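Coming up is one lone chain in structure tokens, specifically the form predicted on its own.
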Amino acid sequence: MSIMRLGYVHARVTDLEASRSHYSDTLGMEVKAEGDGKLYLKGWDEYDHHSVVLEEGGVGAVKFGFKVSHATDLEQYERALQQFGVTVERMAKGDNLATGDGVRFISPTNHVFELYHEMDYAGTETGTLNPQTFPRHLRGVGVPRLDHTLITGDDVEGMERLFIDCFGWHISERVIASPEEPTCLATFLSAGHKAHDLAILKGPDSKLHHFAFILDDWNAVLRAGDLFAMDDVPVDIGPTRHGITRGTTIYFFDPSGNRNEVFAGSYTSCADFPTITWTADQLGRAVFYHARELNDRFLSVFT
């Protein structure tokens, strides 16, 4: 029993053609449906249907959806969600485009998150017969995958909880306020090997920080901001490292607002990985370590 990956992010945004423009043609997705005021788009190297939903009507995250390995895992997630104590519902085939059966509930920070084994089979690009390491002809960044999610809300510790007990997650990296004081104040939890899956900052309830794309390598990451040069896309940093994961980042935002990032580089976190610990007077080389201080935005824009 085990949850593979964050599937699908599903975002709201106030002008659904600009969206299109910044999803598809600059950072490279593909757009598989539409209708309903709504677009479902996959990266390159992703077999499933879509991994972004953007809906016209506001800013911010509608929900997560996490894919598990086998259709048995919904039953026994539900009733581990349930003894947690958390609201739980089931969702049925066709509730979401493209996607089976499946288990939603709401998070201590008040998000909602999905659960589900099956979505329909796009297939990728390149296929799985004797491949190309890469489509010819990608359009802007071309993001090949949706890779993680930073969310807000003020249970920090109670995420931290929910995604262990209930689903045998791990926590990569943690900030404290001190040694002393040790208030979580933001964590990183791993679904299996890589540095975070989801990471939750303590702020308000129900928001988003971002989403972000894996890039293959730190040139890729730059050749991304040369795009966003290019296209005006409203940067909020980077190029640069960060300390917490030690991964390379542009943070972006989409003609929306809603942040999005891309990502490279960081390490193999594996269960038996053991905690790194921040403190919060160490919290700008922590998240920006060639500046080693915040913006004032990265911790005050959400969505």
Contents of the next structure:
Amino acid sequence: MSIMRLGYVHARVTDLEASRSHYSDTLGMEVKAEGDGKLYLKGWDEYDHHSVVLEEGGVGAVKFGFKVSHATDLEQYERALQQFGVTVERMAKGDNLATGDGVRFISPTNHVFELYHEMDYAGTETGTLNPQTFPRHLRGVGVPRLDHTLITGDDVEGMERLFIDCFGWHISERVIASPEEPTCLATFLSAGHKAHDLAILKGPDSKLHHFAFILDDWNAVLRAGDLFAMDDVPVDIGPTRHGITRGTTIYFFDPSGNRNEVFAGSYTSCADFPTITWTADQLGRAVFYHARELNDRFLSVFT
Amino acid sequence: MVTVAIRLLPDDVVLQGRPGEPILDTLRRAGYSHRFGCRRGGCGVCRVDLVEGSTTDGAVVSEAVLTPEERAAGVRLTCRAVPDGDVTLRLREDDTLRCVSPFLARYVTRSSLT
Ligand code: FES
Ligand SMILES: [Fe+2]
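Starting from the form predicted on its own shown above, please give the structure in the form predicted in complex with its partner chain.
So here's everything in the complex, that chain up top.
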């Protein structure tokens, strides 16, 4: 029984066509379906039908989908969530395009999460039989896959408890106010072997800080930065490195002001690793390792 | 080029906006800045109050970011609002107009005035 990964992010956008250009031309995702004011996209190295859903009207996150490894996990997680005491409901096959049935719950930070086991198989251009290393004619950044998301909310510790108790995740890193005042200000939760699949920053409930796409390495991050300059994408910060997760990064904004990230070069994490702790007085270095100070947007700009 | 005068209170700095240029872009081009976030109308951080004149948004702004009531009361997002003509805007009390590039402020602002 396990959650394998963040399978999809469903976000709101103010302009679907501007978003198509950003996610498809600049980031290089493939539009797999559209209609009903929505676009469904996937990265080139994703086998499932989509990983990003964009819905016209508003900004911010509608919901997040986590894919579980076995169909029977759904019932077990449903029970665990009920026991934990959050609002849980069943979703039917077809509630989400190309997606099977599952379990929907509202987190202590008032975000909507969905657990599912099935999604239509789309495959990749390189295939699974003696494949080449990448498709030759990628567009723009050519993001391979969705990686993680950072959301904001008040009950950071409640989120830690939920993801540990219900799903068996572990905390790779966390930020506390100080050793004397150990209030958790941010937490980086791992479903398995990544430094984070979901992170929560103390802040207003229901908000999105960013969702991120993985890239191969620092060179790819730099090249993404070049493409953002060419396409006039507003860059929040970067290319630089995070102290937390050690990942190299660019934060940037989509045409509706939702923050995206390209991310590379983090470390492997395991459930038995000790949690790395950062204190608030070192938050600058923790978030932006080189500048060693936060920009004024990191803790205030959400959608 | 026909330009519009953008007067920023309380500092009383006047900048020349180009046709179709969102106010925040004029500021940045002229070496100035104030509080902003996403530059795409999503975060609402760049709110200011319109004192005189009128503006049109250069792209759709969600009502979740700027409510119709706020808009009617004159609240504008500098990253989206394009002046229709000369305008006067007031920055919020917790926001400040910063001259981040005296070089640009000197050369861009002066040359656009002549
Ligand atoms: S900077 Fe985000 S709305 Fe203007
Ligand atoms: Fe991230």
